[in-house]
Amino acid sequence: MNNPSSPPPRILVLGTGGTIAGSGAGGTGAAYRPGGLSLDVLVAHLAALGLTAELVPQEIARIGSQDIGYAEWQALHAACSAAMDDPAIDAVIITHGTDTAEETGFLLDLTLPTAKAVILVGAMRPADVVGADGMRNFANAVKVAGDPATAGRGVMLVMGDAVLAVRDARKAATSAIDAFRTFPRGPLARVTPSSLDWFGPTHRFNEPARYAFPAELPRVAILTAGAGMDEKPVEALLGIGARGIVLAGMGQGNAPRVVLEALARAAASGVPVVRASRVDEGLVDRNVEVDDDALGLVAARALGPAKARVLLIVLLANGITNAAEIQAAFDGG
């Protein structure tokens, strides 16, 4: 808890748009425009709640998170890196759409040090509808960002009165307020605008960045397995220059035999292949239903296809292409 005699935390707020800044639904409507409200408007609404924090807004974009790409990721990483080096900034909050929050958050988690807290926050309902959740989530994020015990936990996502590690968080519902789940670990904390309860101690105190931020994004594709499919989609991905493939497989990352054989040929040609699962939750282990050793494939372990793709992008961008080294990265944490 903050010392009442100390100055309020100074928090950099990076805006990217998304539903939390959505408008146009008209109170009870469904359609809306992501990023319709400027970050300054959101911050002004939050300031009216009387929270004990100084918010420093910096707008990166005003888009739906389905359109987030390298330019926005690069800008976010640069702003977060500058904040890490700025003694006047205590923490960073990023307002973000929920569709790709896990991907942006995980990319930053892999490429930023843990000296200061970085927190993503979003909403499932636009700002101008009945029951909008954005301001509560935003107020909760400010509560988390202002707590001295927040740093050293990696990048986090605050949604639905929960604090989640982005490595574990995934969007599991299209529209429900409690849309995010975590696996294999549970929430790090529960939070309201007036309370914060951590469930464990800081576990990544003052760690350096695990990897360098990519100078470019290698093309890594996600291939979803389905009954009756053949090897042609694998060949098509190789034909467009895929440098890595993530299989969103059946069950424990499985696929029809002809698909696995095509993926093995891709791996043998120097294109790393990671087996994840299209199933919502569970581990993908090595050599259970698929002989990874024989085929030269990598098991995604606890990472779903979206985050497996992000990690593979980062590894390839850092020159890590050997299957054993890639497997070690997926095994680590």
Ligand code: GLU
Contents of the next structure:
Amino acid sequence: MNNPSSPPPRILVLGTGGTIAGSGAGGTGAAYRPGGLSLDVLVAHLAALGLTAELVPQEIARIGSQDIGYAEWQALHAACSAAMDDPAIDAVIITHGTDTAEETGFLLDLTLPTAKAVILVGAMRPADVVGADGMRNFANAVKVAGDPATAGRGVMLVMGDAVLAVRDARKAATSAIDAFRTFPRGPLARVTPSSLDWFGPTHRFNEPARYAFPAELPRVAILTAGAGMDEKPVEALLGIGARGIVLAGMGQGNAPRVVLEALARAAASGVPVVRASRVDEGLVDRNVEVDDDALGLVAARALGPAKARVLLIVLLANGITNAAEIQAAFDGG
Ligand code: GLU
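Okay, that is the form predicted on its own; can I get the form predicted together with glutamic acid (GLU) now?
Then the entire complex follows, led off by the chain already shown.
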């Protein structure tokens, strides 16, 4: 809890759009525009709730997060880095669409120091429909950002009255309010606008950034395995200059034998291959059904395909191309 006599926390709020800033749905309608509301309007709505925090808005974009890319990621990283060094800012909240929140969050998690909390927040219902969840989630994020025990946990996502580590979080429902799941850990905390209960201590206290922010995005493709497929899609990806491939495999990262053989040829030619799973949840471990040692492949462990791609992008951009070193990064917490 904040000391009542200390000044309210000063929180940088970076807006990118998404459903939390969605408008135009009408009270009950379905069609709407993500990012239709400006960040100033959102922050004004929130300020009217009487929260004990000073919010400093900075708009990065007003887009659906399916359109987010290098320019926005670079702007977010620069703004968060500046906030880390600014004694007048206590924490950062990023309003974000939920479709790719795990990707943006994990990219920042890998490339920012942990001195101050960085918290993503989104919504599943646009701001102007009945039962909108955005203000609740935003108020919860302010509660988390203002807590002195928040920093040192990596980048977090606040949704559905829970605080999730982005490394563990994935969107698992297209429209339900309770859209995110976590694996292998459960939520880090439960939160409401008036309460916050952490389930463990900080575990990344004052760590430096793990990796440099990419100077460019190497092309890393996700290939989803399907029964009866052949090796041609692997060859097509190599043909367009893929620098890395993530397999969204069946079960524990499986694929038809001809596909695995093509992926092994890709790895041997210097294009690292990471085996993840198209299944919702679970570990992909080395050498279970697929002989990773013989084929030169990497097992994604707890990361699903979207976050495995982000990690492989960051590793390649940092010059890490060796399968053993890539595996070590996927093994690391
Ligand atoms: N597709 C949009 C986005 O990710 C809206 C979905 C949402 O925010 O929940 O920004």
